[in-house]
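Below, in structure tokens: the form predicted alone, a single chain.
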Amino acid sequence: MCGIIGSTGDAATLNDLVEGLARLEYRGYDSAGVAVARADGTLDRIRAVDGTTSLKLLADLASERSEGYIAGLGHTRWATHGRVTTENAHPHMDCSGGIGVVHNGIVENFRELKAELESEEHHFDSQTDTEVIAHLLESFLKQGLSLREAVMQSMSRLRGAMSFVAIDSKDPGVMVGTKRMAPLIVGKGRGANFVASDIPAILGKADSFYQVGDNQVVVVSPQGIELFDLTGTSVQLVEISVDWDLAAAERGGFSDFMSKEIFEQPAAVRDTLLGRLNAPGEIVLDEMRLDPEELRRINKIFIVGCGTSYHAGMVAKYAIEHWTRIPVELDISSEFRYRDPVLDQETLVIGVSQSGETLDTLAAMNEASLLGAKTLVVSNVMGSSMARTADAVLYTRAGPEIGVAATKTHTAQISALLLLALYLAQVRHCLYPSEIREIYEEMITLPEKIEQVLATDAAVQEVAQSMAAVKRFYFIGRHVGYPVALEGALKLKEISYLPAEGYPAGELKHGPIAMIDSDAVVFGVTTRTRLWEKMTSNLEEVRVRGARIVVVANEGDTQSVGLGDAAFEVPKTHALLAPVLDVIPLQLFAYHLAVALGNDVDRPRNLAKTVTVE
């Protein structure tokens, strides 16, 4: 989950690394560091460790040592192996101090490699798994191999999902990188070339972007970019289409990325839905690579995802089963392949991942492919690992999301999955064309309705500030309100660090209601979906036990509003579309409560944006 950036060329600067790391902090921010190859043939390492202020400390240190830059690597860390200390901060070096390595992922066999290298008199300075890569490269270089060849040989010894980039002071303008089930891209600019974990790190610096595939090795120099497989055979670079601009990766006048991205949701949903209905009234998914006849043979669907993506998939389960009558199973990605799922050629597995790089979801999709299932990915990043390997892909068009707690990508994912549900109903002739058009026309009103919800921000802030002393929160919902409740609880936990639990409202009386008392606040998703009457009964059950109640209700619904001590009102829409609107006031509440508690909403503790470790 760590962030990697490197630059080389006449126009490359140390500032490229520091700016890129600032944009990669959502991947981790326990520590930050750079390794700079200088004209005098030295490799200078600068590291800083102080939680979320590491980057500022690094920038201050780097500004004093910016002369003689030829090329360099930067890294922002989410700690896995080894505590958060200067010794464990990247980049890591070999015994000579001439080789620098930055790494994202986990070396699963690092203990046995470390023991082997120590027996060869290599000295280790850290407790990380990363340092074995530097020493492994050193061993191969001593055998007369080039850095590219040493990286290739090292990949044959390293187990696990990872990406890493290395630099050698003896050939200071060259960076060599590789990956296996972890993100890595390269970019060409005017007078400089780049390598990075993610596109935002080099937006505005690179003019064109290229994906590095699994078990490929990329050589980035001032002269250009070359790609090879592990046998040394040259591989053609494949360009990534990037329609994001630099402004999309900056705060644009907002105090933080999270609030900016919450307010970008009308555009994210609008762009995701744009142009998906053709003149005859048919849903069109340009990225769909599965033939309609294949989809007509599907008799079972699995949806896999993690966290917020899992909750989006839960909404899709209700819609797909209702509109197509195909049975849908929902799985947390990290559990899917370990439970020995029963899949075949008539199974469709849908992986939901904002980045398209989430390791557990990527591994689940690979397992599904091996078992013969059809695979489809919903991703926000063009050319991501999952998008390239799946049988079909459906892109959300939310733009870069920097805030660690997902907001706009969640509502964009739900929108994309609802489109997919309609498309499946269309190719399987489960809905009349007029029904599909009617639902789609309601969907394209969602951006305007989201704007109406966002206009209530001040009222939500007032409620949040009044609850700054509350220590326990519960979120309940029924049917499509249940995933909304789960997502509301997750958002609150992620950025407020307070206990918050989401439940199907009917389950309260089977245990959780024992926790309800006058110190608790219960959020009820009470918009007018099919189980509204049952939901109102559940709220009465918590009211008589003394809890304060906040309801999410439809505008003008005095019955629902009257059930709460406070109410967040949202416009009415089709019941299966309601989660796109209902979740937004819960995002706003979590945001304002976290701010009231003095928390950094863009850098929630212990979390990172893209999870590329198991």
Second form
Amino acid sequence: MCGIIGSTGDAATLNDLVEGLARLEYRGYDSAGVAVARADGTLDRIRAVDGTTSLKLLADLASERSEGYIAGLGHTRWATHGRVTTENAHPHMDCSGGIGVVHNGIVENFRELKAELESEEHHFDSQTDTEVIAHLLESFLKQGLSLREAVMQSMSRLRGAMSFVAIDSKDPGVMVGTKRMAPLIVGKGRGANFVASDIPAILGKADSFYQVGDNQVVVVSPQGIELFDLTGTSVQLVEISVDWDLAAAERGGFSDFMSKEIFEQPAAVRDTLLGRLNAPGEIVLDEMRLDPEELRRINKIFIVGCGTSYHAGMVAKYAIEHWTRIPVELDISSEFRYRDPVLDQETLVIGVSQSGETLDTLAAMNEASLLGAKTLVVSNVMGSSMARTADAVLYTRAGPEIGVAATKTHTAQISALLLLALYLAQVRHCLYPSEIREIYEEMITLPEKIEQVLATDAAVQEVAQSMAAVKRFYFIGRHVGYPVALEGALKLKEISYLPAEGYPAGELKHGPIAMIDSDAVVFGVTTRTRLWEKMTSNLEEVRVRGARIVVVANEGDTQSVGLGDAAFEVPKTHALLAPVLDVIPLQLFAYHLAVALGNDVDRPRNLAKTVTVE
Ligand code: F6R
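Please give the other form, namely the form predicted together with fructose -6-phosphate, since only the form predicted alone has been shown so far.
After this comes the whole thing, all chains and molecules, with the earlier chain placed first.
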């Protein structure tokens, strides 16, 4: 939520900011802006509003005004406080116009700070919470503090999870940033140094990337990068290993990131699974920092996540309980945190988060740690906040995901979580080694099977286009077909803006079936499991009430195919692995329907890729 970029140094340009912002649009696209420190000692601000055109406008303005650039900050906004207007777009400035601030997160006590600052004659130009930071820094600077000291002091006055970066025209080459439970990284390049909320913003520009920890202050200048704690003590920089290349953060011939990423799923799943079985046939999870002895002591698991990651976690619950017999509770992160969960040292809390930054999940994991539980995160971003703070980490290797609707990271998450379930079964001796090997060998056929599903794209597109006028969709499934149904519905809601609900098929008759009529389309996840017959009965129940049916069925399963007015066919696999394949036609359906409706699939309204506010 809200993207931040800054650059300084001889080789730094205003164009860095504009290009970086274009790569950060997935964080918010309500408005965008830059503040540029120039050699003449001025801070020049350019801001533009209106989702699709603001970056273009900025780029045009930037090309006119790139002369004299010393350093600058850029921001792409997802509005929280203050409507989407030019005066609410970042960067925000102090009364003198000499201090510029870009911010991500929420200043929870901004009303009280604003009142205090206004009583000291500070004048506010916006309705944002961010602007208090600029004025707070101004008052500290007036007391004779340096920008670094002012940032340190301001952190003790600001409440909430946030990151921000400031620049002062009096010392124009220097950017000072800080964070608390929100993302911020720094990068060193040749002749330029950078600060950013996310790695893709500075891919191809920075050669090395470094973490900024919570309550640390980073000073980025043309000479280098220095890190401090809030007492001013110097802190060692820790490098983040980044194996993403620039091409991965670009569209590469696809019309949008979402379709590119749907089609990258064979690689995302392959890379996540590869090299996880050693010569003797055991699962090895190299990055795991939990020792097998600790895992043997675990007697309860909680899985926490939001949205699509929560759905991946639901698949994992079925697999872990089935393969290890450890009881698993599944929680939406924002609920877990405040429901006083019962945890102890023998509890493992697994956080699922592609970004590793989602505030609700980060806070849930921190809460679990405080209560003494072991924590493990499944994340796609190396060095992300959760990866750094959890006791253990398991990385998905999907490459950067830019499309707001998660696709390749979802199937990679399920794959990683299934590996984790097998690993737990192995260390706890719940499955025979031959059983584990057999399941793993089936898992590594998934990328090829995903290719086969992707080859049905044109058929899915045809069905989607034929349903462009449908106003209500329902998705039903049983067992691991249930999270697939939830995810199918979520994808459709996110990018088509149409009502789409997912239900456990058996639950339909307990209320939701009242909504079923001939205007409804019902998707049934009908791939073969021991519950197939029950699933078919549930589909019959909706058919007789007039709904149109689309089934996700195994290839060549004429009985299942015959249940639908349309069918999406997927290859057969192990029942617990099936969600990796079954969800793909539903992603494609959502994509094609949204395109048919004329929606911008990469920038769905009201959504941001990484939600760093509560
Ligand atoms: C849906 C989607 C969101 C995210 C959720 C969690 O397409 O992308 O529902 O899954 O915001 O994000 P992460 O996984 O980054 O914690």
